[in-house]
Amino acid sequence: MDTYDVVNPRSGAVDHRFTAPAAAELDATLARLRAAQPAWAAAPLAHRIEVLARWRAEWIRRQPDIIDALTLDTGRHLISRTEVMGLPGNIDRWSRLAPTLAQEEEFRSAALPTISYRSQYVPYALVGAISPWNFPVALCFIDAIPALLAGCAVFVKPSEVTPRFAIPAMQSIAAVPELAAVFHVQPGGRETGERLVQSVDAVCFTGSVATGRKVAEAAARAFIPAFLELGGNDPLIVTASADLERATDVALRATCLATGQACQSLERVYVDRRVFAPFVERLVEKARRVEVNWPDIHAGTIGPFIFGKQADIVAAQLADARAKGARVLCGGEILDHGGKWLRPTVLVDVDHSMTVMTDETFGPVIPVMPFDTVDEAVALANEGVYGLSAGVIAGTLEEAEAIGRRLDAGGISLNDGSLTAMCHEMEKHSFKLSGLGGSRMGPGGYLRFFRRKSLIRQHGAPATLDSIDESLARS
């Protein structure tokens, strides 16, 4: 069994250890979940909703402990509190939506009048979910809740970087025996994830493109579906008609929220040259007022890098940009207080030769580049391998939408940024290397956990072999 040291993101010190499940332990847990799943799926949906409602109550009862653990995991308090307190609403939303979906309606065939058909929705027996370190609670349960309501058993492997919250989370699950029979959360490393993919009937993964590609390849070998939500390098286009107060507010919030450690963070900003100078001036003025929350976790805005190695990646991207001619107007230096912080960092004189413009940054970095025409802005925004989400700010929603329709990304925020982090009702698909599989948002986030079986009913006489008798055809 492998033991992992866990680093406190605020102090940089190892203050927690956990042991990943050995192969035999993992196999036994998965076998237990699989054995319990048929009864779970056979029960009425109303029963599964009621069981999750009881878990919701247990979760609320244990919220202080889960918030404390998540705060240690991430080094941030307010966002941790928001994550934990958001889970009951997620359960409520899916519990309201699920009864309206997967309806077994009967239809008549348009081509064959004696034929009718209906669909049976058959849940995948065992779903594996591998969640990342940047939003440990939200992304741990975002796939699990609809999968459970669909009738699947679920095993979630949180990241080894942020494992503490799993202890009180599992205590809340264990308090509801019917749920504990089909739902398990246990952190582990790469080996746990690899074995999980080999053992389940469908896999959900949230994380980097590099790791997501490995998950997809393993899922293909196992011949199971993979639902992947991967990285992004989300652009924001600001037109000459835009309200610059709104535009700079959005650019600052959507690049720096959660220290920029979010897949849907805006990561590069393209501004019409006619308003480029005033935009940059206002953005820098606002960015300079933002403080890191050190030493007091309850003061300031920018939290630490959750994963210290990510700070090193961002530092290398900034060094690359400087070496190629970029100017840093504010921020730009990694602050080391044991843990690592970065103030909002505005860059100009940037271009697409720089990794800060072409790679996922995952930090509070705002490179700003001018454009002369909307066609140029669209081409710049569409350049690259990512297509997760994007934003457009213009004088009217109609102008913003006209541009948004031309962008190669799954979720386009109009006159705002990163709205997909706030609103989960709409379906969207990732473009390019930003993901694979059905939408985790909207009705598709539930329906993807079913295989669809067609029950085709013959109301008349069936065809006989005479239908292909050549001699009868001649007559």
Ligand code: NAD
Contents of the next structure:
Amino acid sequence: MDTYDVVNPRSGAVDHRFTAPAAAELDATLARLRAAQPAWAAAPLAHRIEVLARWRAEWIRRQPDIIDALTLDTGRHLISRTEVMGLPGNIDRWSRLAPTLAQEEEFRSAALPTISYRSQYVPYALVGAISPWNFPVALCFIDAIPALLAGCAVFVKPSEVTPRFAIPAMQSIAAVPELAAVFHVQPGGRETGERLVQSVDAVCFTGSVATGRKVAEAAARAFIPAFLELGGNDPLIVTASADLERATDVALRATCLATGQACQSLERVYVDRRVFAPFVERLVEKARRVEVNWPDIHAGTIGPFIFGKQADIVAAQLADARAKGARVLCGGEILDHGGKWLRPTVLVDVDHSMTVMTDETFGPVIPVMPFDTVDEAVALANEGVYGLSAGVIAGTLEEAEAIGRRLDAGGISLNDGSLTAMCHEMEKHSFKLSGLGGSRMGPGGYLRFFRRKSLIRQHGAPATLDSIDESLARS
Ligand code: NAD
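Switching forms now, from the form predicted alone to the form predicted in complex with the ligand, please provide the structure.
Below: every chain and molecule of the assembly, starting with the one above.
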């Protein structure tokens, strides 16, 4: 049984402690969920929708407590509010969509006229979800809600870095006994995650590429599907025809929102050389006006690093870039007030020998590099191991789309950036190491929780073995 000391991201001090479930406790919880799942799946979808609607009401009742806990977890208030208040909309969206999907329609075979088919959608009995620290609430429930509606039982293991929100969140679930029978949220660390993967029928993992690989390997050994949503190093391309006011607004917002601690953050910016100087000038002017939310959490735009180690990774990337010739035009110094902050940091004279351009940064850092041709920009954007999302800003949407179609990533924002954080209706796949295993968004985000069974109906006489009598070939 592991006890974790949890650091407050604003003060840098340990102010919370929790104990991860011991192996026997985890096993007992999973057995309880598994035992309740058949009745949950056998009930009509309308029942599951109604149970989630009751949970939605309990969630709304407890929103102030959940927001307070999440604010302590993340050191930011407004985004915590948005995350917590976004959950009812998430339940509503899936509750509207689910009844239109997984229809068990019958259709006739074109090849064999006496045969018809019917599909049965069989949910995975027990789904494990493992979530990261950067958007603790949104990413805790993002896969659980469609999985529950599909008829699965779900155990979510939030990150050990941000466990406080799980206490009031679990109270909201406990207030709806039918839901608590099949849904459990309990923070833990690596060992809990490892044991979970060995014990479930499908796993949804959101986190880093390094851990995602381990989860995929463990899932392969357990012979279960793994849905992996991993890191990114998203590029933004700005063409000569782009409106620079728009382009700099997008570059600043989509790199710095949530202190850059978002998988779909823009992490590197390529700008046509003809507009490079005015772009950088405007960007720096805007970046210098941005304040961190310290000492007052209710003022400023940039929160602390939620995980102190992330500040060290960002500092190491900045040191590497400086050593290789990059110039820091603003920001660039980690502010240590116990917790750690960084102002928007614009870098120029960067290239792909620097980790700030090739690795995930997860901080409010904006390296800007010029290009001479669109082909060069596309090649630069497509370099590297990640393929989560990307952005293109051009004079027209058509010009932006022509470039976006050539980018190796699953969500391309045209004349904006990081739109996949706001738009959940479209299906998208991660490219390269940014993920594996089907779309989390759109209809696929629900359908992936079912195995599809074919019920093949014979309306005529079955074939006999005589049908392959060799003598038939003579006639
Ligand atoms: P992480 O990989 O360190 O941890 C993620 C989760 O995995 C945590 O709950 C952790 O306890 C658990 N874990 C650790 N070792 C494990 C193991 N061996 N087996 C099972 N579980 C294990 O990631 P993080 O630092 O918490 O999160 C940041 C990363 O998440 C970034 O790379 C970010 O890009 C990525 N992310 C991706 C998306 C997406 O949708 N693609 C969304 C948000 C964050």
